[in-house]
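Below you'll find only one chain, the form predicted on its own, shown as structure tokens.
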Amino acid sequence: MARELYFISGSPPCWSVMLALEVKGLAYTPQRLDNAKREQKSPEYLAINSRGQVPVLIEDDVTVCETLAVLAYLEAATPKPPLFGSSPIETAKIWQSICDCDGNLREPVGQISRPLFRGKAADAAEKIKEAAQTVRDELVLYETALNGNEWIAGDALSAADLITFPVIMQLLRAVGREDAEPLQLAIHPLADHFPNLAIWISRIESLPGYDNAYPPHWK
């Protein structure tokens, strides 16, 4: 079976899918798109995904767009190991955590990371600080959930971890920048503020295939 994944390096949604492929032990050919060149908006790529978005998974004559759709497809095609639980209550907890991340964490992280990555820390200082307060409140909830637990939505690694992890890594990459230090965001270093989350990150970093999924331009 020919399996390809179109992705942009450092994109949290793409990273989630790449981690899922590695966890499930599925071989694939990565097709990296250059965001700086807007290759995702090229006529060639728009013929694959008319919205010009990533990730996109192609298996032979099947094309699947959107992160959660790709994860659902992989789960149905390769059920083991399960990423969406093995019982109704497990599935509900996992989806609840995914919704929490997408609804409450992803955007405020973007409000922090976008200006920092663009060198606009001073111009957006107040907005970054406001978003950081929201993010810290969310991280407290994760920190509590991980008190005595290895994973954020149950006893096993799940799609909830794979969705949330890249978002938090994007956050850490942003707040760890030198120009973020004067803002005193109380997030970095993570282990000083949220030790359970730091341990959880180390746990995911030890997963087989983790290095294969790591954003190439971060290496």
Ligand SMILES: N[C@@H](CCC(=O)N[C@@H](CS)C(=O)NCC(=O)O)C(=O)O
The other form holds:
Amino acid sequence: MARELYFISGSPPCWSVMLALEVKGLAYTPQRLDNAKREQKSPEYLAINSRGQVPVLIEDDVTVCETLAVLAYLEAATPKPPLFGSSPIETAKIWQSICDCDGNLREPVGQISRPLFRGKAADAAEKIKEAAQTVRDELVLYETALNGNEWIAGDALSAADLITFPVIMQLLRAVGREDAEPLQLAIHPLADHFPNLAIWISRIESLPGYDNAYPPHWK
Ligand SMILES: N[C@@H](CCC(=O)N[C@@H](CS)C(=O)NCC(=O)O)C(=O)O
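Moving on from the form predicted on its own, please list the structure of the form predicted together with the named molecule.
After this comes the whole thing, all chains and molecules, with the earlier chain placed first.
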């Protein structure tokens, strides 16, 4: 079977899908699109996904757009190891955590990372600090959830970890920049502020296949 994943380097949703493919041991051909060249808006790619977004998974004649749809597809097609739990309550907890990340963390992280990645730290200082307060409040919840637990939703690695991890990595890349230092966002270094989260990150970094999924332009 020919399996391809269209992605943009550093995109958290793409990274989530790549990690899921690695965890499930599914080989694929990465098809990297260059955001700087707006390749995701080319007529050829719009014919694949009319929204011009990534990730998109293609398996022979099957095309799946949208991160969560791709994860659901992979889970249904390759149930082991399970990423959405093995009991109703496990599944519910995992979805709850995914909703928490998508509803409460992803956007404020974007409000921090977008201006920092564009070199606008000073111009956007107040907005970044405001978003950082929201993010810190969320990180406290993860820190508590990880107290005595290895994974953020339940006893096993799950889609909740794979969805949340790249968002937090994007945050860390942004707040670890030199121009973020004067803003004193109290997130970096993570181990000083949120030690359980820092250990959880190293746990994910030790997953087999982790390096294959790492954003190429971050290497
Ligand atoms: N809801 C979509 C969102 C995907 C998304 O926002 N992708 C971004 C990369 S992180 C993208 O394709 N950006 C390029 C663009 O919109 O032109 C999903 O989860 O798949």
